[in-house]
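Consider the single chain below, provided in structure tokens and representing the form predicted alone.
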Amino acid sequence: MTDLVTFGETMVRLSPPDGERLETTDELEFRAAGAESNVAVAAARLGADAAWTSKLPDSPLGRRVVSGLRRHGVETDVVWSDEGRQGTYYLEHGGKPRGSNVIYDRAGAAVTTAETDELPVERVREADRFHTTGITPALSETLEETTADLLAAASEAGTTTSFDVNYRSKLWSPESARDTLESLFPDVDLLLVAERDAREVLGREGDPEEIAAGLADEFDFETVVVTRGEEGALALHDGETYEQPAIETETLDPIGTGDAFLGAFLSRRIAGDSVPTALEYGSATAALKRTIPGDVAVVTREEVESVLAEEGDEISR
């Protein structure tokens, strides 16, 4: 059995060197990028057993997405498809005043088109846990089916679902979110969910605390997490709320933090640990990610625990 499965769209990531601009630069990097495959990778390098299931055009450009998540210790469980295009995504690094552009180049691409039956919905039921994020809904209507089919087949199994609404403005609209997202809710057990698209997305007021607790409430989850970007994150669980705070850190790279917090906290969750571990876990993953360029935290436990062990070192002084 799987510990971790998770779905949806991975992009390759193309960067010019930092403070360079796309018209102009002779060099491109390349890395795997997506929502669910990030929280794959740091899952998977903190000890879970995770796998990562799409549908990728069988192209030089989709092998390149599978091979850059399995040098991470990811399964790849993939839909190979003659049809439709590898999804990519420029970013430009900037300093004030620019700061950084993304640039999405997903149209057409052949994740768009999966369907259940063509996915591994076998491997989802017998997993631990299945994950996938609001962006995927958000790419086709078909995908937006099929996410709600594969909430549905892990929930019926018994599998503990997690989903990270993960708004996203260039794919649609916070009235057109709220309507899937909340038709996809009643087969979640664990949200996760930025403080920010709680209250413009969700439509929720109040305090991190109460706005978990009303979404806990009217959804029925099992466990909310509400992130808070600098003043940390919140879990309300089983009645309980647990804070973290944000654990200060040097910022290379942003992208892929809140999936190297997810991947961490369910990694050990998976293991058993209590939902404050798991936070605490979520934070230190999350504070080494932003030190790594790249989308995925390419970390190991060692270092997670040495964070954890300065941190508490800080706040015996």
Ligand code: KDG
Contents of the next structure:
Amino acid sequence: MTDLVTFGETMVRLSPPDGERLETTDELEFRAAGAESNVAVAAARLGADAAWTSKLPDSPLGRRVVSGLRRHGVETDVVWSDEGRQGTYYLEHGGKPRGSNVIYDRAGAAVTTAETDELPVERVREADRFHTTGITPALSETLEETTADLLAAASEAGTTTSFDVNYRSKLWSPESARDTLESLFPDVDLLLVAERDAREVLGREGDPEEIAAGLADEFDFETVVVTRGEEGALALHDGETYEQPAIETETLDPIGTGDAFLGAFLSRRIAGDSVPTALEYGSATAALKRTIPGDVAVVTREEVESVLAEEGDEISR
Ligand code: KDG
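The structure above corresponds to the form predicted alone; please provide the structure of the form predicted together with 2-keto-3-deoxygluconate.
Entire complex below, previous chain first.
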């Protein structure tokens, strides 16, 4: 049995060196990145038996995505396609007052045609956990259906499902996102949502505790995690609320922070730890991720635990 199966698109990320503009750069750094595989990487690196499933073009770029994930210990269960392309995104790193700029070039990606019956549904049904995000159903009508089918299959089989809202304004409007996401929520056990998305996409009001309670009541989630950037995170689980402060970090690359947090959180829940312990691991892994270029948390469990030990020392001093 696989501990965790994640499903979504993994793109090639191309970025000019820090400060350089896309318009004039002569160099592009090459990485593989996708919210769901980022989660699998963090979980695998921290000890979970994690797999990622998707559809990729049978091309050097598709194979590069797979080798990029395997090197972190993620098992890949991929449908290889002769049609469709490798999704790509360009990232121009910014600094104040110029923010980072993301340009998607992912239309027509092979994954957008991924249908349920070509994917490893049995594996999802047999896994301990299944994870996907709000990016996947935004990519095509086919993927909207496939995401719904996989969540339903997992839920029916007793696989614990997690879902990160991960709203991307370059893919859809808040209104269509809300409609689609709310239709998926009945098959989700653990919802992770950034406080801003909860307000601006899901139309929630009140403080983070009220947001989590409102969502848990309406959709019967077992766990709701509200992430709050520098304010940390809050989790509501089985009626109990837990708060986790963020750990101070020097940010080199913030992309993938939420995925690192969730991958670490899931790895500890899979190992049988409590929600507050899983939140601590999530927070330490998220802080470490921000010091590492690229979308994935290239960390070890020892590093995460040493961050937690230092935090413990700070608190008791
Ligand atoms: O959460 C980080 C992701 O946004 C990044 O890795 C790229 O998957 C990605 C996307 O669709 O934006």
